[in-house]
Amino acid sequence: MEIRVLTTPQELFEAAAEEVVHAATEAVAQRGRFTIALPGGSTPKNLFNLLATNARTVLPWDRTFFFWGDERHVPPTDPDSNYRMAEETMLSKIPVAAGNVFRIPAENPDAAAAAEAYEQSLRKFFQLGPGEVPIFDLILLGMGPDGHTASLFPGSAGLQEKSRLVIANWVDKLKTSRLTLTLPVLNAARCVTFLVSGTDKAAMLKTVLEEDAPAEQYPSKLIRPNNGKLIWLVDRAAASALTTKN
């Protein structure tokens, strides 16, 4: 596990953009394509803007395939949609083919059916056999102030899922289901990179990275790639409670 403390949020997003470019370049050179799962929430918005402008001519967009780590159970036009945020800040501004973008069909009123449909999309794209799990080149994640990541919330049933790739995870405190990749998928990636910014995340970041707390209560602790890299990109404000800072 690598923890990198950046001085400002802007430096964090620049470092994250460099990670995306590096992962894409390596993946295309080795396997001919780059698969990335995008995060939701507000933190990655600046990263998407950076990629749309600075990396527009650098990234191999024609061989880049976009997926999502999780999605709110809303239509793609909804202000809360993770897809909509990525579409407005990045996807609409780059030369990527519509066929390279795999959004979660969260407009389906049946959340479980939406999860199943997305799982089938993954199985088809990655040509998975029974029991196989997709291996993403890069999965970007955030961490909530409660320690959740993707839409795996503390105490939620989805933390126990071992066989499904995508689930509709009921989040009791929000009184709604969220569509999310499961831990086996997140931990199969070649690289998982967390983006954490702000003083409101400081106490939780210390708990997740430095304290011997029950992982089921702090799902971000459960992200441990089996054979891949785990990188935490955090700004100084988020890292302010950590014992060791660089």
Ligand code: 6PG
The other form holds:
Amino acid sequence: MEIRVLTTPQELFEAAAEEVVHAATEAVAQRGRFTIALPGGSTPKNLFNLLATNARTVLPWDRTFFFWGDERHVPPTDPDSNYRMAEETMLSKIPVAAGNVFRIPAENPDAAAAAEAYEQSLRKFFQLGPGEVPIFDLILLGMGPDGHTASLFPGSAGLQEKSRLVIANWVDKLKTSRLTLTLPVLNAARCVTFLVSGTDKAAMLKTVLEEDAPAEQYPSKLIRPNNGKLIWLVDRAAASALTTKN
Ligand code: 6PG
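Moving on from the form predicted on its own, kindly provide the form predicted in complex with ligand 6PG as a structure.
Complete assembly follows, chain above in first position.
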């Protein structure tokens, strides 16, 4: 596990953009394509803007395939939609073909059916046999102040899912279902990179990275790639409670 503390949020996003470019370059060179699962929330917005501007000419967009780590149970036009956020900040500004973008069909009122549909699209794209799990080149994740990541929230049933690839996870405190990749998929990635910014995450980051707390209560602790790299890109504000300052 690598923890990099960047002085400012801007430096965090620049480092994240470099990670994406590095992963994309390596994946295309080795396998002819780059598969990435995007996070939601607000932290990634600045990264997506950077990828659409500064990194625009260096990323192999035609060989890049976009997926999502999770999605709110809303239509893609909804202000809460993770897809909408990525579309507005990046996808609408880059030369990526519609066929390279695999949106979670969260407009389906039946969240379980939406999850099943997305799971089938993963099985088809990655040409998975029974029991196989997709291996993403890069999964970008955020972390909530409660320690959740993707839409795996503390105490939610989704934390126990060991065979499905995508589920509709009921989040009691939000009184809604969220669509999310499951831990087997997140931990199968070649590289998982967390992006954590801001003082509101400092206490939880210390708990997740430094304390021997029960992982079930802090789902970000459950992200331990089987064979892949785990990189934490955090800014100084988020790292302010850590004892080991990198
Ligand atoms: C979502 C995200 C979620 C997010 C964290 C951090 O759908 O909201 O996938 O897991 O990464 O909640 O969100 P912020 O970046 O907004 O702090």
